[in-house]
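Just one chain follows, in the form predicted alone, and it is written as structure tokens.
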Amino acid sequence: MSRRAALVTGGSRGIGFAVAQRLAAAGYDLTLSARDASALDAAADRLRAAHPVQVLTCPADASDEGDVHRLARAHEGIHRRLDVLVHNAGMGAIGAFADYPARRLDKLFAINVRSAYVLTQDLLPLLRDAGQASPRGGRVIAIASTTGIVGEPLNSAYGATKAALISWCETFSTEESDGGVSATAVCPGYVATDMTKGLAETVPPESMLPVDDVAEAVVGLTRLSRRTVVPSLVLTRPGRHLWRA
């Protein structure tokens, strides 16, 4: 109970694992969630080997509301507190609007938006406790995207989910920040992860944002005092059009 605790969804690889590494180095006990149990266990083993922290793994499908509730209960049952909640689990699926399947749109919203909404509702009492007890308050950080700010071809559905996350973070902070709890939407352009491998022919990986840079930005937010609210943080690639993904 004396140590800070964080929960990271999509925490077995990519941005999520890079964030978890930095939080563990800062002394946070952790809950990691993702769909693949073996990948989660491997990630947890790496963290425990490098840092003297407690790491709980909880396999969960973000599109399954029952799994989301179970994840919240698992974290609370073990750690009993929550200082940082990182919504990194996400699904990407591009396609032209004209014939984009509505069922895929529904799946994107379930994973990218609804899971974050429900999980934060479940864990809000713990975040409020941190908001009152800790100088840093309670932090909710959602990995959004520049496609939620500026339109990008073939991203009508994905961009809409990220725009929803950005709006939700702003509204959440208007309701909760007086109590020391705030939310930030971190909005990177294309990041060199497994999700963007299919774009390599049009967007070379070496031109994408490094995973470590995004993770540094995320963890930097956790070092701020509860008196500072950051509604959104944009990370864009260099070039003549800074708002591109």
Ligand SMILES: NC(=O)c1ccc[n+]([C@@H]2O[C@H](COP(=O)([O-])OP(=O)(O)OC[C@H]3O[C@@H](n4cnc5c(N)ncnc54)[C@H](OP(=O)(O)O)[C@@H]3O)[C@@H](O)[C@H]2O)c1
Given for the second form:
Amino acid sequence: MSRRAALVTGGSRGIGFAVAQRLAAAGYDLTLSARDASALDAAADRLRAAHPVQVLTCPADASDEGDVHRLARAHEGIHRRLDVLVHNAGMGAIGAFADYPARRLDKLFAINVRSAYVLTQDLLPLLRDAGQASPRGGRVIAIASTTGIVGEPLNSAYGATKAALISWCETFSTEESDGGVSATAVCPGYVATDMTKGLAETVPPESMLPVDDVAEAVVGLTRLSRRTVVPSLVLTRPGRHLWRA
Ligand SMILES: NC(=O)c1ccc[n+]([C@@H]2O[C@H](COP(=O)([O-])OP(=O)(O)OC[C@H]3O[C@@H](n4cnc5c(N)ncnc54)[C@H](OP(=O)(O)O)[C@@H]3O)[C@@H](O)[C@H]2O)c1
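What about the form predicted together with the ligand, after the form predicted alone?
Every chain and every other molecule in the complex is listed next, the one we just looked at coming first.
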């Protein structure tokens, strides 16, 4: 048997890189994608220096369907198996619904939802192979958000994309989990990454979820057997507002 393999979108920094570090430590060969090629190369170099695994980088813009198909082909061509697919690349853009530009809604859906849909369709044959061949099966993990569960002001578009991911993960598992492939929507509140730097004055980074906790939770899912399906996993901050980001 070849080594287990995983693909992490948005793997160059933040939650995606922290997940990639743990998967590499667990012996997975990896494909990492993001738009910035030099950041991807730097991330891959760090992983290769620390772990004896193969790391493929594939610069790809999740809003471009051609790039998404190219990413799937690149992974398949090099690794020829896929045990874990992490849909982590995402874009956030807050704004009041009243004057939120619909074209920005389209962009968020393209990046946060459509790319995951298309990439999973392309790679489903490999995931099904893992579902049959490995006791852990095939795992799809989508990084959603608490804003996909409970409405928050200014998140009409972002929250809708994350709600769509949560729904899609559930339906996917109802169709594929008898074959050993299931999907989980991981739903964190605020995580201290580049994405939330702009909030530092209102939400101090030390009060946000540590990126390592989110990555631990993600990689914990990959250690379960295929007999356990986890539709969603909510990770929230301490305090009175359990369901607020
Ligand atoms: N931080 C939070 O509070 C929080 C909370 C809940 C959920 N999330 C979700 O967690 C995921 C990761 O967020 P993060 O906080 O780790 O963000 P981050 O530190 O900003 O990292 C985002 C990653 O995604 C890549 N990316 C962004 N846009 C892309 C695109 N159009 N195509 C391909 N790759 C793209 C980035 O690389 P390039 O810029 O080079 O493309 C980077 O690797 C996102 O889906 C986000 O919505 C975050």
